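Given as structure tokens, the chain that follows is alone and in the form predicted on its own.
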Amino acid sequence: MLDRLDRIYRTLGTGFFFAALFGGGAVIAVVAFPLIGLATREPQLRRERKQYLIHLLFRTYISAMRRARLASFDFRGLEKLRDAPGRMLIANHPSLLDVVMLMALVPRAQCIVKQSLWESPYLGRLVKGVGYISNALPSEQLLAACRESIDQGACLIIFPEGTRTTPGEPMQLQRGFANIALLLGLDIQLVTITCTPPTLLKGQKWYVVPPRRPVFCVDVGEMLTVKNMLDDHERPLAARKLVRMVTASYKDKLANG
């Protein structure tokens, strides 16, 4: 009986937080962003303040989920994020909450997002308002936008799979992150995300809650230096080598916990 009541509670709570994530994003874009715009004339500072607001709100969001006992969160190696500005941060993507957790940990985060988010009736205005980068941009424009963000001290967050991991299938990393890192000479900070038991997976309805409270773990791991990789290889070959290195690292980390 208690297990059944707990599951009903977590289903209702998940629905509330799911609605808050999407509905709240629309409210922020309509209310908070215009106020920041009125108070801040300089475009770069305006963008920084919007990014920091998102950081604070997502920290509050994670804290509220923890206090409501809907999920537990285990963050490891956070001291490695102290020098994150000017660096690329990449992570695997098992869950809908991955981007929320990473932005809650990074005060100034710039993200490359799917074009579908730009067109979302709920999050589209938020994504555009904070100045995130669409993955549909032509390669030269996308690279220029990444370079500008790095030069301004932001941390560039990329999910190299391009979308959430398909359950039961191996990771398939796109080569875009490797090309950006090589062309801009960016160090890569690897982050591994796990959720036990799995929840909010790709293709899974939000109301399909796991049998017990999930534990999200964000582990900030090793940093890869890529600046010398072009000394021995042409960029296409270096990019393929970098993708293989990162794929092997994630396979090892996820297999051994």
Given for the second form:
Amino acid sequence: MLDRLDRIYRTLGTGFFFAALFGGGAVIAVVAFPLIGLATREPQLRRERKQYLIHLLFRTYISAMRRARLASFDFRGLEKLRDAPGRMLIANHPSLLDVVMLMALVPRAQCIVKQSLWESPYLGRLVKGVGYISNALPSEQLLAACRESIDQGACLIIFPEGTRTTPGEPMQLQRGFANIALLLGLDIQLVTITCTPPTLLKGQKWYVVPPRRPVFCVDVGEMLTVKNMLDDHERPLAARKLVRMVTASYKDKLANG
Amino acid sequence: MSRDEAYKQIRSYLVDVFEIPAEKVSPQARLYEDLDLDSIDAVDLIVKLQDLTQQRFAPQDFRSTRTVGDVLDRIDEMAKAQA
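Coords for the form predicted together with its partner chain, given the form predicted on its own:
Time for the whole complex; same chain goes first.
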């Protein structure tokens, strides 16, 4: 009985938070961003303020979810994020909350966003409004945008899987992150995200809540320095090696939980 | 440089630097779908072709190329245009 009540509570609660993310995102884009725009002339400062607003809201969102006992959160190795400005941060992408958690942890996050999100009626305005980078840009423009945000001290967040992990299929990383890191000479901070029991997966409906309260774990792992990878190899080959290295590292981490 | 030579050079570059298995490279092979190149790789390939042919190319010269054979055609055309 209690079990059932708990599940009903979590279903309703998850629904509320789900709606708050999409609805709230649209409201921020339509109301808060224009206000920031009015109050701030300088484009760079404008973007920084929007990034910071998202950070604060996502922090509040995560702590509200925690307080509502809908999920618990286990963040590890956060001290390593202090050096995140000017770096690339990559993470695997099991759930819908991944980006919310990462942006709650990183005050100034720039993110490469997939095209379908860019065009989404709810979150599209938000991601365009903050000035995140669309992955559909031609490569020179994409690189220039990444370089600019790094120069401005943002942390560049990329989910190399390109979209949420398809459960049960082997992890497939796109090569873009490796090329960007090698071209711009960026250090790569690895982050591993897990969720047990799994929830908010790709293709899963939000109202299918897991039998137990889920635990989201964000583990900030090692930092990869890519500069000397170009000593022995031309960049295309170095990028392929880097992708293999990172894939192996994730496989290892996800297998050993 | 003959078409055959150019093909050999491109082929060995694709195999050595892009780690493409030699048996997958053919004039009919599609760059993106069959050979798994991405847009940044394509820029690298163009730079390499410049070194190879001593000609200047712009990325848009290759916009309509889909296969390895298309690239060879394009190089031929450019060489004729400049001759």
